[in-house]
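Single chain ahead, written as structure tokens, the form predicted alone.
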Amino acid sequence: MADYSWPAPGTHQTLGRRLSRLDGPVKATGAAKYSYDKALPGMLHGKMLTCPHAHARIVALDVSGARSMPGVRAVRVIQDVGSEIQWAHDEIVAVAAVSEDIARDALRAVRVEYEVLEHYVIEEDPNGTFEKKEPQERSQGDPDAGFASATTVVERELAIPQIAHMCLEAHGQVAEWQGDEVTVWASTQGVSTLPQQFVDGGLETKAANVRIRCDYMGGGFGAKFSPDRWGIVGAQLAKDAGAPVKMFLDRDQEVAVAGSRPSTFAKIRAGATADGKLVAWESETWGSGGRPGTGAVPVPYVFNVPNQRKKHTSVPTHLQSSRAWRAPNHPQACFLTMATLDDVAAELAMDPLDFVLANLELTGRFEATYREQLEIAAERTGWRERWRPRTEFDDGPLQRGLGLSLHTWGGRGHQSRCDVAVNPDGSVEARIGTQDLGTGTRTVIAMVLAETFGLEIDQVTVRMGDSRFPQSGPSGGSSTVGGVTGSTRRAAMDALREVFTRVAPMLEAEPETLVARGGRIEVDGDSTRSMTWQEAASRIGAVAVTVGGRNPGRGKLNDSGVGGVQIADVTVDIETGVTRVNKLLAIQDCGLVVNEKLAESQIYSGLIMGVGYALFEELIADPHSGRLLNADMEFYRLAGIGDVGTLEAVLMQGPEHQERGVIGLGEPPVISPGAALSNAVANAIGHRVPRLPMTPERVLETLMAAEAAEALEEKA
């Protein structure tokens, strides 16, 4: 049988090296084109109507003012008379014009009535829907027999809002119809996925005559799996037209209805024995993703309390629904979890690190890994010197404060094919219908030809962004890496076992003794018995060497489930309310690391949007309009360079790493920031601000309540 495993650790030639991304030039200089650079002869605009309302219904609709204006070139209705919207910015019509501003007129020339119904927005209370869904209930052990055994018993209430993707190129396409077949060139996380999508969603042609393209695409983060409508009506459009049509979302539309991730709100109880061992956890959870509501997020997270109840309702509102964003309900279970686990670890007067790790057994196969990891993070921040229990402050308003949390995720890769072709000039290429969503794909599937084959990441080259190539799956999970790595894997090994084959009578040799190194075939442990690559690839006769691969197939080249703990170094001052992120550390497992550059950049890239959603941003709804008040780059806050402090990353590596495999790295990085900042703050103000994002005004508003309650407590 085949041997398509990776090299040993320490004979690696080119995995692990820290490479630069092969496309980094292109786009630092702006000659890389995305697909909302795609600019076709002829092309048009096209734009969408979208309704003021967050639940109304159509009443009258007119389009004829639309129709007969100069430079409109197709009008689409979405939804008709008598459709029921459920959301502020739903879509109502289409146009595709000449420019940009004549299809804006076309806009406002359509008239459209609407019957404004009764909405609810503000899902902070679930009696207030307007569906009531029924509660999700689980329990295991004897939760009552628990809290009883427990000497601290701690009960918080927190929240966590909802956010944007905010990618920074916006959800879109253009399309271009050539007789029966149209070319898309998306924005998009699943180039060989969407061809099927597109027809499904009512493009009348077949899922053979839809071509996706993507080249370069700016920010998915789960949000850009499918066409959506204004994907399925933008070639709907262009098929009218006869013309290109370009259609992508303005802002405002982007943050409304291009995804967010679901909000969590929570009723906490935890309780421990007087040597911190946690014996019971109770919950009341809720929170929407929009109209769908949500499911219940997993807390506790990480750590399987023996005796436990938990009660989860889902709350839909008239918003736009959720989607996937970036480790789907892991960053809010492990806010509510570790917090709650901080504030039961002041109560007992533990230090929170010797608290985690008297209760590691409850994190099952994760505990050995944790331990080697909290070791290594408590040293590298120096944690044992310098935490300091909630009731010591500094002198002065600025507080510094120091927490820690944990996070695991899965990871495996998906399924992937990949065709991989050796020329008689020594060229060697890969085709593979994946995407690269900027965190090196590209750069990756490139290593792992150079490796496989002997040579530099410069002889190779890697063809992918178009659905026409060899099927990959979509770019979501942390799968990508897995994925593509393993099929490329497998076709390039099979490939050279091809090239030995015609090679070997020529070395006198069998093919099973030959190896390709340093850009030469030589005879194993016969250095003298050798051919450069060049002189190898020449003899493999008139037609390309072309052999295809596929993940999951035979050979162990990935894995699933890693384990990561980050520890948040923080100040606060306490009149004004503003945190500074002093430092972010990261302790990562992620198996084998293909490029230590491009892994490290993952881990920083997690960070900031952990910085990003802890301290930052929250999606805030009008309940009187039901309209998003910040639906734009202004008001919505994100983290900026100045905001982040300094970041570090530290991959666990070694033999009992690699030899796992591969494993993604995407998702694991932005779960804990959340939790680790939020018990870094409460450790520095000495009290809990219950509420995510920590904003000045939240922070100030702990410390006038402490302090009113204090006063209360004295009076009596």
Contents of the next structure:
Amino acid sequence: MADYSWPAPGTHQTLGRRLSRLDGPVKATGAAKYSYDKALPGMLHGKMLTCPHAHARIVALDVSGARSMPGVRAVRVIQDVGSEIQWAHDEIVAVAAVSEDIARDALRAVRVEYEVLEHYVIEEDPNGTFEKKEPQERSQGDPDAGFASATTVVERELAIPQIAHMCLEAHGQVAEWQGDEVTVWASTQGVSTLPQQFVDGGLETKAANVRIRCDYMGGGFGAKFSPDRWGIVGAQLAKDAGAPVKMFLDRDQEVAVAGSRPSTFAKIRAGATADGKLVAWESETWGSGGRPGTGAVPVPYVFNVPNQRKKHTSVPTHLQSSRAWRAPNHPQACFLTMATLDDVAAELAMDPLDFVLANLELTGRFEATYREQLEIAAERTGWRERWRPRTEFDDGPLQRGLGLSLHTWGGRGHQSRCDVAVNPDGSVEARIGTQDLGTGTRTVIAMVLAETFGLEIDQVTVRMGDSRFPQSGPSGGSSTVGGVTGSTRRAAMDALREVFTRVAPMLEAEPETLVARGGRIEVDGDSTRSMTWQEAASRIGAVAVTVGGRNPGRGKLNDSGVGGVQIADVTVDIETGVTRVNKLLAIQDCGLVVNEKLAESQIYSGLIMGVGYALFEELIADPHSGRLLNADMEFYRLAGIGDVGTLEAVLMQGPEHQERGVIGLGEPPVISPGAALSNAVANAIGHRVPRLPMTPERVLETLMAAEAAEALEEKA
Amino acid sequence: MGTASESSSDSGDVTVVGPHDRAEVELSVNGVRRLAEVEPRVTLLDLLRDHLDVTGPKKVCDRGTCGACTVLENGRLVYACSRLAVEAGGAEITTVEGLGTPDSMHPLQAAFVEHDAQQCGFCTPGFVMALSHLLEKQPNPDDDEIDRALSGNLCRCGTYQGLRDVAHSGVKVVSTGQASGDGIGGRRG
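Got the form predicted alone; could you also share the form predicted in complex with its partner chain?
Every component of the complex follows; first up is the chain already shown.
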């Protein structure tokens, strides 16, 4: 029976190398065509009218002014009279017109009347919610006994708000019908899964008649798994109008309805004994992911404190329903936990590194990984030489600090199918219905082909981004690299075996003794019996050898479960409250590294998004109007190049990691930066800024509150 | 299609056009003379993308707050979303496509590829233009100069490390803003 494996460590030809991503040239020259760039003859522009109120009922709706406007070709009512709107910017009417400007004119001609209802958008006070949910309670061990045995107990209130995905390419698509079949150029994370979702969403056609195309897409981060209502209506408008329709969200819509990460507010107690051992954890949390509220995040994170009591309440708000945001729930849990543990260490006057090491057995499966990663991280940052307790300060307003965090993730390869074809002229091609979000998927598939067939990367072709190709899973959970490399490797190995079978007689060898290396097929260990790849391929016959491969399947090609350690080095100006990131260091394992350069980019990506939510990003809802105050890119601040400091990425490599096979990397690096930066700021200024993002205002508030508390103490 | 009516003032070359009339716009894009008729409210970005099929510059915020639409107008860095097409009449516009093609990249673009300064790539055209402008004036920028020059461009995926490496790579950029009828592609650095 066929078995599948990666080449032994030390024998790789292509895997692990620092190859440039294959789609770099088309992206750097502007030649890459995204769905947003798609233009078709006679294409119409779709735009949607949205509700300005966070909570309202539609009492009157008249679209005749839009329908009759010259240049308008189709109008659809999305939510009709009687509908209850439950977040601002929710879609009411869609129009398709010959230009975007006329589409907007048409929306202005729609008459809509709302009965404005009471809204609730500030979940910080959970009691104001319109829909009380039962709290979920979980406990283990004996928390009361645990706290009783603790010599040090820390109590904290911490908060991490709702944030946005802020993909640069907005959500949207171009849809074109040909008879009963529709092609949708979508900005999506799920090329193979979208067709059925269109049907489920109400598009009147068969899934087999829906073709999705996505060659390049401008960011997803977990927000683009669905056609969404605008995708369905965009396709419907195209059918109504008998012309292609381009429907993309405007930026304010993109921020308000197309992706958010839930908040968590927490009251936490943590107890430790004098030797630094964690013995008890108690937390009361609540949070919101908009209309459905949100579930509990996994606290205490990574450290399985023996005695725990947790109570969580989901709080619905009149805001968009949240979506999976890179490493869902982990950044929040990591911040709440690592900040608390860092505060416990400070109470004990312990170096947080020592505190973490003292409790490392509570991390279970990854204890040895963390130990190794902590050692590397400490050495690279000079932690032992440079760390000072919170009670020590620099002269002047600039205060330096170091902070530490640990994280974990899964990352198992998802279900994937791939067809690999070897043509008689030696050209090799993979066809796979997957998508490249900017993660390098296209490149890693090509590298697996090159590795397997012993070819250079420019000798292989990857065809993807089309739902007509063999189905692959959506890109989420860091599951793509394991999935697509698994299916491609299996298909390629089987295709290679077929080539071996055909050429073995000519080399007077058994097929199992042949290897593909350096553009040749040869008997392993006897290079006198060999031929070029082209010669071998020419023996295939008249038609290509095409083999399908799947993941999961036989042989261990991928795995799940990684650790990760990060250290942040900051300077805080205690006069202005501004935090400058000096350096962020990430130590990350991910099994077999397929492409070192692209893997490092994934790590930098996580670190930079982390700086964003640690220092700048929050969705700010106005309690009076119920609308977002910063549904834009001016007041919703992404980190800029000057904000991120020096970034250093260290990938754990070596045989013991390679032997695990491929593990996903997209999400782990974004989990720890918030915690590491919060801890670094606390180390710098001597106090915990309890809420992310740590804006200058919040840093100064923290300092002033601490000063006031100290003054009160002195008086007492 | 409406007609332009002349102003009744004495300013001679001012043409007043109603909001739904079309104005003629003639400009040079990447060294090629282009003509279009657009309403005055059409931005330079929409002219490029929707009327001239030059889709390198991207529409992201449409408000001058992210830099994804950065182009050169007569050698000056501008946000195409914040210029009206009619204002750009007679100008020489250079977009990312004007520097090179995938098979014949400008050395700056090759440096982007080498240092992995693009991930999803949506912000990349804007950054290419901003960096070309910096490196033309300052071939050996320090980190502060790089941060300042690129402070008008945002990236969500996180390519800043790669962009810094490109800026420090010593790649030479010469006269990217001076397209002079060389056809699409303009000058090579």
